[in-house]
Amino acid sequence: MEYFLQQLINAVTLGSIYGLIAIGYTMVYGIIGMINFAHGDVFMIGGFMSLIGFLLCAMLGISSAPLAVVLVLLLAMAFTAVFGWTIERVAYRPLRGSFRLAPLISAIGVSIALQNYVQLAQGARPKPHTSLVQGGFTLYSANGFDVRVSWLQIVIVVLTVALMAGFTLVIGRTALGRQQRACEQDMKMASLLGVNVDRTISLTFMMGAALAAVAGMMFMMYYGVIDFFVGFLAGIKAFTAAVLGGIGSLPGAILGGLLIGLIEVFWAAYFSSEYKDVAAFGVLVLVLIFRPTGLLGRPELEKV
């Protein structure tokens, strides 16, 4: 039981990181009906910007951990938001009226370009970092085994829940959210009614990219290492989480992320870590066979 509880805590933490990335996927898909396959690399850039930000804080003598975390988080979110705007402006907007595979191919090209850009700029070797958020407490002890929860794990889970609730309120209660929902239903009609479609879509990309920066920072602090290729696999798993939970649903993205985290961690803990990815994608296949819209997704109704 002690070992199970410890793995459950680890799984929820990892699933929260996947969920944060998956929200970006599901927001972009919800408004334009396409997948931003460069989103995982934006997550990677957010991790690198966090690392650079912490090094700058050390150079400037900022020793307060909460202040350094907040400053670096704002820096990373602002930087990746610019990347999100650029991706939409360069890879998606010119091809919005083209056939559906064109933006997909363009996004894959942007993903490769971002990977190589970071590899050339930062080098191919993994970059280690010691997290500023240290310590934790023992939740439960038995049979010589301590179930520990770190403060960083608590921060990751609480931040994920808070961001999901915040973005849900933004989409459901604000003018921007109404514009996003209008563009999702019918871009041409939304444009005729005065909605600035281009600006709304750009803001959606920027919001998703800012969330990816949060996930990249939490990932880098939690695992203590970042490299130029980490965004590929994390992005694929987060996309899997978004599809598993129901693409287009923010709670579904978090639920899918938690499920992927649970499957990975428990499979690695009780079976073989070499096949944890196989297990995660196998569960996705089973869910899509019996529920093609995902766990919380709704079927698309096309009115004629």
Given for the second form:
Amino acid sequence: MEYFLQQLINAVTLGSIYGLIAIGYTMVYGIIGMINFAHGDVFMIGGFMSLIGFLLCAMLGISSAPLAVVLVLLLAMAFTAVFGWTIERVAYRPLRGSFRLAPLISAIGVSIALQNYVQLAQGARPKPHTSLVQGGFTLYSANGFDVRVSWLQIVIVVLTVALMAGFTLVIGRTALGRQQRACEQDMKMASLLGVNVDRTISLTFMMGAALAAVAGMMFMMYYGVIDFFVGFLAGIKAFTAAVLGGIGSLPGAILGGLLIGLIEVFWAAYFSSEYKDVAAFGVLVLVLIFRPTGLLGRPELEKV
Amino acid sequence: MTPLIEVEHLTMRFGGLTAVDDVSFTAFPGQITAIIGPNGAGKTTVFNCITGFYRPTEGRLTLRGGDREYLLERMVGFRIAARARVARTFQNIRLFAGMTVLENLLVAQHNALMRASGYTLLGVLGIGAYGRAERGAVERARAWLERVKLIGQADRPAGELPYGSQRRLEIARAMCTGPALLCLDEPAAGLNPPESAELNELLISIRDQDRVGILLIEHDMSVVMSISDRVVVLDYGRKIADGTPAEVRANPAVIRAYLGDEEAPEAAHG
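Given the form predicted alone above, produce the structure of the same protein in the form predicted in complex with the partner chain.
Okay, now the whole complex, with that chain kicking things off.
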């Protein structure tokens, strides 16, 4: 029981990170119907940006953990959003209206380019990072087993919930969100009503990238290490999460992320940690066979 | 009276096919100008050129709004709607089916809302006039829902409305953009006679109350003849007649185009 509870806490933490990345996949798919395979690497860039941010904070002598986390978060989100904007502008927009496979290939190209760029710029060796947010508390103790929650885990889950609530509000209630949903349903008609479709798509990419930056930062702080290749596996798992929840559906991405986190952590805890990725991707295969639209993937649902 | 839109020598070719061939006409504010003609005459192509779907092969499209002139053939699609204020509806209805009726009308007003919300950033922080702008937009949307008799359906998904209501909603949505020129592509198609009569009233009220210029593609001659101020007749991409409904009805070229030479023996054999 104690062991189960501990694993549940770990799973929710990991699932939050996957969910945040999955939102980026699902929003971009919703609006232009393409899988942005470079999104995992945008997440990786976000991780590196926050690593650099923390080093800068240390250099400038900012030692207060909450202040540093907020500053680094804003820095990473801003920079990574610029990356998201640039990728869309350079690699996808010229191919819009081309055959469906073209932007997909372009996305894979961007993914490889970003990995190699970071490998060259930052080196191939994994970069360690000592988290500013240390410690935690014992939630519950029995049979000589402590169920521990770290402050970092709380930060991750709270931040994720806050961001998801915020984004759901933006999509559901604001003019920008209405505009995104309108573009998603009928781009031509939206432009006839005066909606700047190109700008809306750019903003969607920037929003997805900013969320990926948050995920990248939390991933780096949680695992304490980052290298140029982390985006690949994390990206594919978040993609699995988006498909599991129903690609195009915002709540689906969150649910899918949590489920993938649960499956992965519990598989590692009770069966074998070597095969945890197999379990996660096995779920992808099963979903694609038995429920290709995903758990919440009904087209009428609110999605972007 | 200065014309609202001047179409001069408009030509649109697709490869070897000339869909619109050297068509010129003008439409005035506060008037309904009907564009009629047999199937394939190029009516919808003219609309597609005006609203920026197609870039014309040749010709000029000048829209006068306020004290400015806009050359529509040089503008990107969404700017034609946002700056030159041209709105349009489609032959096959294109509502945002998954969004509510009210949201459909709010999307049409999003440019003002985006500016008021500081492109969402300030709006999220609660700064600026976003709240007031949003309330204004909702009020305007509700006023239009009253006019098209859909006020009770505001929160239903637009796709669930019956066909005739969807047609009216599409016109209300186009009007929510605050257009100077409203292009309607067969708004009466598929409507039963009472619905059609209601539509006529709506169009006349838009012309007389809102002083919006209307370009109307319509096959139903009773609608065309009863509400239009001017009629432009196209056949095989060329303009064959232009004038008041009475003039056009008496024009021999129009009769020939509609009835054909063989089926009008008195015209063919004298």
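Predicted model only: the values in this text are computed from it and were never measured. Only the largest set of C-alpha atoms that superpose within 1.5 Å between the two forms is called the rigid core. Positions refer to the first chain, counted from 1.
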So, does residue 12 move by 2 Å or more at the CA between these two forms, with the core held fixed?
no
